[in-house]
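Taking the form predicted alone, here's one chain by itself in structure tokens.
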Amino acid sequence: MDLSDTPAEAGFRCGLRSWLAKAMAELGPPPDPADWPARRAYDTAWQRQLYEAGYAGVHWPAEAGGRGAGPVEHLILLEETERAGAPYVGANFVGLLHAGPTIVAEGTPEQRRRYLPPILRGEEIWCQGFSEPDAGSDLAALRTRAVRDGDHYVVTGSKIWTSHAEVADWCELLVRTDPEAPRHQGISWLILPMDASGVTVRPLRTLAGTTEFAELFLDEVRVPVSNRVGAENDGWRVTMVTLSFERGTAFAAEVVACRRTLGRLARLAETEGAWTDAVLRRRFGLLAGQFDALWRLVQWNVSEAAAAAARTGGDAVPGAGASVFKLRFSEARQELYDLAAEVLGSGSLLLGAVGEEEDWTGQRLQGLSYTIAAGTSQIQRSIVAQRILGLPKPRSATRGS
């Protein structure tokens, strides 16, 4: 695989870098992380700027409002926006990085026309309703049920750790539509309107003091059948598409951010006098190498997905290699902020900005969720063992299938 830019890709990168320099100079300061309405306004305004400049959904189809470019341009966008210190997708995370791509791959033409352009324009925010209180990491154990009633499903149940529910317009929701079917069957993937009657959101406060997660209660909520993505009872397969995007590319920009943070931490280590410690410097070098390798793994995953799509005529969906990336990235990110705590010493005990602009402690606490979100590290190891190494399923898993 040739990792250097072609002349066309170099031109795209140059134009983007110039636009970012001008846009960043005019950008105001970010809002208080705890003020979700303000965060929504800030994040969607930035998304609108990207859209109007032609940089929203660069790899999405043109009929969905995207640029119709390839995955390489998408990676260039991620790399350059993070390098410029531009806002990340923020409140629009679920819509842009896995609900939207899932609808591109699995949605009907009507669903693509209805739901994709507002995501790219920053007009509608999505949340994720996958996890349930009694299921833990066992997503197939979900019990929220949907009963068909004419042209609607009647949905009853509850979800937990529902990302961005507090400000969301739509929810990618997993429901059980056939309670008699085996665990991984009888599930459907629905688009839930968050303003529907019977929807209640209760924010959860995390260790870092934020409310990016919430409990979601569903009391006989009516969802049109036309909001189902994929066939009825085929939701597990659609979910694997969603999770492939979430594990394979949704965290890609954060690798670039981590490399930038590591450089800033190295400068602080010099200032604080910690740089004289050879063991500590070795840890910096090891992490720098890991983040470089993770970025190359992102490129490989995207390249493999594009090649598979070209062979089959389908969409570019990351494969099992996404789990390798998710597993190692989530752990490397925790190691980065553990290292920051050692460098900063007692200053790392305070929540809020320390040193430069980084909220080191808040980021360290938030990082604990990375080895759980999008499937725990144990789940990722099982996928790698079975789908890449070809090892058999454990007996407990085969009994439950």
Second form
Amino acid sequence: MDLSDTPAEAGFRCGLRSWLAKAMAELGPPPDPADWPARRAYDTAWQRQLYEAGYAGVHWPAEAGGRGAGPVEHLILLEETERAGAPYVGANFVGLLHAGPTIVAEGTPEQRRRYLPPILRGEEIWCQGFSEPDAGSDLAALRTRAVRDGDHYVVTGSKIWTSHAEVADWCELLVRTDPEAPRHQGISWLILPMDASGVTVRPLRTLAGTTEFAELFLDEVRVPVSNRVGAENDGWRVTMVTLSFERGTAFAAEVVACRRTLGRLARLAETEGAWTDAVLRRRFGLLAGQFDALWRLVQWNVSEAAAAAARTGGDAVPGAGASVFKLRFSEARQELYDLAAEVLGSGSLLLGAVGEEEDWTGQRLQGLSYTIAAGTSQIQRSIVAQRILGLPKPRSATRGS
Amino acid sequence: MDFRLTVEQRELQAAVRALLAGRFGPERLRAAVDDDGGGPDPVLWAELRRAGVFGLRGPDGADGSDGRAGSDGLGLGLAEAVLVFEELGRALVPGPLVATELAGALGLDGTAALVRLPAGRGPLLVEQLPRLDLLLVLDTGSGELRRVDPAEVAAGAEPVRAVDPLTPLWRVDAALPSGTLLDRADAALVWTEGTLLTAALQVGLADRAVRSAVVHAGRREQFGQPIGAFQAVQHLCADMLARLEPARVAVRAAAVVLDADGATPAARAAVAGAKLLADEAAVRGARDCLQVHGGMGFTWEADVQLLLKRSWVWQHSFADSEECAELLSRQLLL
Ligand SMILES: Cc1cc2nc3c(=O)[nH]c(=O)nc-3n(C[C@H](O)[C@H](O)[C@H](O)COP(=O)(O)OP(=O)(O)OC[C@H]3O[C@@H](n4cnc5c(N)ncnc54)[C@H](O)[C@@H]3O)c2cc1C
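Show the form predicted in complex with the partner chain, please, the one above being the form predicted alone.
Full assembly next; the chain just shown is listed first.
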């Protein structure tokens, strides 16, 4: 058990820190969260800066435009950028944290060459078209059809809750390529160009009043067969790879952010007078312990994944343990903003920033999605019970189609 | 950074697990219960001592040259000690394990208990009082650690009915004798280490709770299928694991930090967080394990009660939830 940096890791961290200090000093204020084009511009410009400094895709292979370092360096990058208060991946989320890693793990050499570098350079934005109106938790119930026509698939159907769809260039799209096959076996993973004819995006408004996601309508959209990642009808397996990234390290940086936010909230509680309440202080203590432990869990999982990758010579794909992390983290983040509401009292009924502090209530609303998006907490519990603990599958779920 | 266990650490873990499976398996555990709280089994205790469990951190290669039997330490760190204590916790070994190990690390021999003054909420209770060789008294006010003769204390103490059948308690109402000052001991460090090792015991216990629930849920059938196929039961088990895993890594990380940096404020906060999470994983895990066992879980026959009751004992050993949460919350304002 060694938590200290190796000399190489320490050198990487040190260089990154000084670069961040300089880059952060020159960084402009973040845009209005409702202004998607501005957000895209801001997030991709930051990504470009990271790229030019050599910090984009540190753990991606060099042929993909990455640095070819290990997952530990990636973790250091997440930790340090978050500590420095640097912009979050934002609009680059899907590309950097799951479409990209999926293409690294499952794409063809041509696909890697074509799609990965623009993600790292902050030139192209991705969205995720998995969920459908009737296929959320039960993702394998998806119905969007892709019919082969020569060297194209003709895609018809609709997707929903597609984050960043308004500004995305590409979409990782799940389609049904064999309607006759058992439900998990007829699915394929496609790269959909968002500007293709027949693609319509209709923004949806969230309960926080923002437009984070959209509906996607696909009307006979022609997608080249060469845009398929993995074999035809093997999309479910590829999807499991994608989701393990989403639940594994995609939220890691947010743990660091939550820990820092908890510190700011403690100081706010002190000025607001709530700190004298021992019961409240106790909740602060417990949450601090939770976020610290969640960060240790990330380090543990990354150590395991790095060792497995070194052993097999393959890529570090997070295991089912990612669900344990996702489950605890999404709940702890909600507890953090519930605690903020208690500190603020009736002030929690107001939207917008409080003095120099953040928009606690806006974040509280936003955070309600954490136990739903990327697989609900109920689904995570079932995964933990069945795949990690090995409990039997419920009889009702082993239905045929 | 490579947070995984080293080969040596895995071997140590496996060796202790095998030793305990052989010497303190399910039958021995039940026999100890039926023994009506006989206290730490002297044979087992001697074997643990021989295996080095109480001298993990004592200096290596002492060769008994100071003439005291069993005083050779293994020269290991807390990182190894927490792995051993996870196993002791999993096996539910009774007795004042933590204080005896702490005493060993201070170069003191013999079965030891540790109490702190002023005590927390509730009466001052000492485990196994008549069987102790040493009683360590930590004075929070002066920051001193003293060694007191347990026989002197026992004279003014009363045995009480204790909740855990394997942790007999004595209630001490009289003032404690002043004893001898251990002037080279860092009392705050000893308290922090004791808190961490107790957290490790809880992690082992919580691990046993989740395994026991899973085994039972896979075997017991109702409505024509194993109860483990029901989502309500699966989700209880999943939550047990989701509380355990962060606690386990928190304990291990705190040990590494304490080994490297000593009892810095950050390291003490790490230990406090680890104990908080470990207590929660153990106490709630044992409670959920009982629920999964249904009516069987409510019987004296089933071992679930032993898990639950011991988790309560360890929850009140060394820093409790209140103290840990206070320490952590203070740290937030720094
Ligand atoms: C902010 C946000 C962003 C999102 N972004 C994207 C995106 O970019 N791309 C994308 O494809 N999707 C996205 N999603 C969709 C998300 O993945 C789904 O909302 C989620 O998987 C749940 O599906 P559902 O909404 O259909 O809920 P349902 O599946 O209808 O679930 C409703 C309730 O029933 C419970 N439930 C359902 N099935 C079970 C079961 N088997 N056992 C126990 N309980 C069950 C659920 O836990 C939940 O409590 C996003 C969602 C949110 C909130």
